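Shown here is one chain on its own, the form predicted on its own, set out as structure tokens.
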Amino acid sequence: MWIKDRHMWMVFVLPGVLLLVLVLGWPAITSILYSFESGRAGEAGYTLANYKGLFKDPFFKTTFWNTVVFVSFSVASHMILGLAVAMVLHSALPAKPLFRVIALLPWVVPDVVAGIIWKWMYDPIYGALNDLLITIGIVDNPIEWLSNPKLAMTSAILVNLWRGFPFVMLILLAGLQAIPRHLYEAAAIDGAPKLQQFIHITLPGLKKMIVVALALDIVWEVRRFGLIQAMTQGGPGVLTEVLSTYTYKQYFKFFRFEYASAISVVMTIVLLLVSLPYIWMISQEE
């Protein structure tokens, strides 16, 4: 046979490598090259004009800050609710498989579908949420959740909390199941209360899984597009505009391909910096 046995692995790996290069590598290289082009008729060559324009663009600064707020509150709420639900599902809960399926249901719903559903629920006239609040007497008049400048971002974060916490819950639940049970039994024999067991056993045992959940969830939330686009399209004004929706508008609405590519490159650099602790942890294990 013309391929030796010790080289046979290349036959199986090569198709996957070529697919990654075509699907991920080539678009990435193209975006980087685009980001250094001026985009003006008659101007050739590469320049840093797009990156300089980012730092002078007030909309980019606002969008960047919106992304920081959206991602920070989303990830923090995912971690808190995800850990709480994971601990409940890890306990001696009746019908545990049923509750695990129920907890996973929001994660199954696609971003766009979730955005459309919650946009209808938030509707001040036909929305189910306002109808419920008025019926039980919490409010007297309908609340404009998505058009109120003070409530728009909070409303989007609450929906993202519902949509995204199962992802963190799954990771932390796997970490809880890996913690040896005898540690809790020994702590209980010594008279340690539940709070001390949580601080000295659960949290240290989940340290690696928390790093993994934080890194992956931050990456997902920075890239979150469908939910915001379906609910608010960045409005009112630019109060819920995030980097993903801003990049989309620059590319497909304003046809500023080079500028949108520069924003994408900046996003990639930020995500790489965020992922460094996770990459370092994985490399140390190997």
Second form
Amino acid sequence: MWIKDRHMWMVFVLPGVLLLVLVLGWPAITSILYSFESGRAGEAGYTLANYKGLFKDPFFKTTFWNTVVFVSFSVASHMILGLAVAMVLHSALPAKPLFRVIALLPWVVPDVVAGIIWKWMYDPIYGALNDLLITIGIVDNPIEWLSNPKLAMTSAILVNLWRGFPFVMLILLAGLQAIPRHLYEAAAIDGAPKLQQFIHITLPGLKKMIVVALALDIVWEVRRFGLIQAMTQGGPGVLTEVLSTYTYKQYFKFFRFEYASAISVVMTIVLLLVSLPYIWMISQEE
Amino acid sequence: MAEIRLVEVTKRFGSNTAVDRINLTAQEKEFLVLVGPSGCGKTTTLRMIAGLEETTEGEVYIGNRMVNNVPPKDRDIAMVFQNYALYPHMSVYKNLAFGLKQRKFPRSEINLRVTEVAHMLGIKELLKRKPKELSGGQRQRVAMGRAIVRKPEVFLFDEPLSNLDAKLRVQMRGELGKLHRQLETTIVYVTHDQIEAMTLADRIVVMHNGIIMQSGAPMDVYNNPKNLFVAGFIGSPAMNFFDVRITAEKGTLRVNGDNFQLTIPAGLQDRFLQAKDRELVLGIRPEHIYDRSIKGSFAGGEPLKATVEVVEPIGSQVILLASCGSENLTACVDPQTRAKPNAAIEFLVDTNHLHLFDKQTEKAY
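For the form predicted in complex with the partner chain instead of the form predicted on its own, what are the coordinates?
Full complex below, order starting with the chain above.
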């Protein structure tokens, strides 16, 4: 055989690497190159015009801050609700498997489907939510959840809370299950009340899982597209426009490939910076 | 200081009874060891004393106080867990100080007590380390320190040595005994290791299937096991058992086994006479069986013929596994023995140490 045994691994790894280069590497490099092109016919060579344009673009600025708000509130609420539900599911609860499945359901629903479902739930005329609120007498007139400028972003975040918390819940539940029961018993004998046990045993025990969940959730929420696209398409105006929907618009609506590419490159850099602590922690492990 | 008293205590998990109406008292300053095979209910009993498990029925007293509804922290107990249960993200110092801090001790007092205990256990240099940077023995010490530092009335130990290697276990066993003499507190100690039980205990309590089989001073339990289970569980190698019957002939009693006959000495005759005509189990400890060919080792006793199957020299003695008719027997004999596998051997049995049990009730005569 012309391949030595100790080089054989390359043969096994090759198909995977080729596939990754094809579907990830090539588009990534292409869009980075795109982002440095001017896009005007006849102009050759590379330019920084797209990036300069970004900083002058008021819509980009709004979109950027919308993304920050959307992501931080989504992630924070995922963490809080996820931990709370995980702790309930971890405690002695009757019919635990059933509740576990129920809690996971929102996560199983595809992004776009969730967006469409909630668009209808929120609908001022046909929506179930307004119907419910009016029936039990909390409000007199239907609320325009998605078209009221003051409510649109909040409504979008609420849907994202519902859709996204199960993932955090799942990770933290695994973390909770890995904390030895004896630690709680030792603390109970040591005289620590439940809150102290939470602070001194649960939280430190979950630290790594929290970092993992945080990093992954931030990355995913920054990229979240289907939900908003299906629900508001960035509206009203640009009030719920986030980087992913803005990129989509630039690319597929206005066909400004180069500008859209520049936005994605900026997005990637920001995400890399955000996930640095996570990468650092993983490297510390080894 | 306090005594611990369990009155008719039962614990059921669903339909499974883990502890069945036990009555038990640990005297003040007593080192009480609960011993038994896994699943016998000893750990559950300990956890009920600690308050980590509720009793299904019965009452638990610490001192004069009924503590059934008292949470663990208010029972004035400290517990050392099998896997130490050290708080992984805290330094040794913080581990030791945690209980005192929760009880709002002043900082100076905490510092004083932690230093004192660290000195006592020889872990002074480790105070800044995290549990994962410690060896098994060091973790064990910290776990004990965490219990001692609170100066509780009662110490509860749940198989504290079972995660250590053999050599360290012997060493820590010695230190535990020393510690008990120093602290003079009531200790309830759970183990499945009968050597630990024998060496540490003032009194041992043998449990089986949630029931107390026997309790008493270690040597008393060893010499006078009340039933078949205790006889077989306490002692290593385990006691030999033979199915026998007793016959009386002209005023002398004999035990008749499958392949042997032993005359019962005068001292045991009155006791064993009541067992006549019953189906019986004879118990002989391996150390009461001697190799007849070794001169001057043992005189008297009754001969027993057998065939050697395995010879296990362990240095101070030789363990012989032999067959006697349809039954197997183990003998611990002098290392001078010339016993060979598959060769016939003649043993001498010290008949003053025979044990007789009823086959049906399993009780000793």
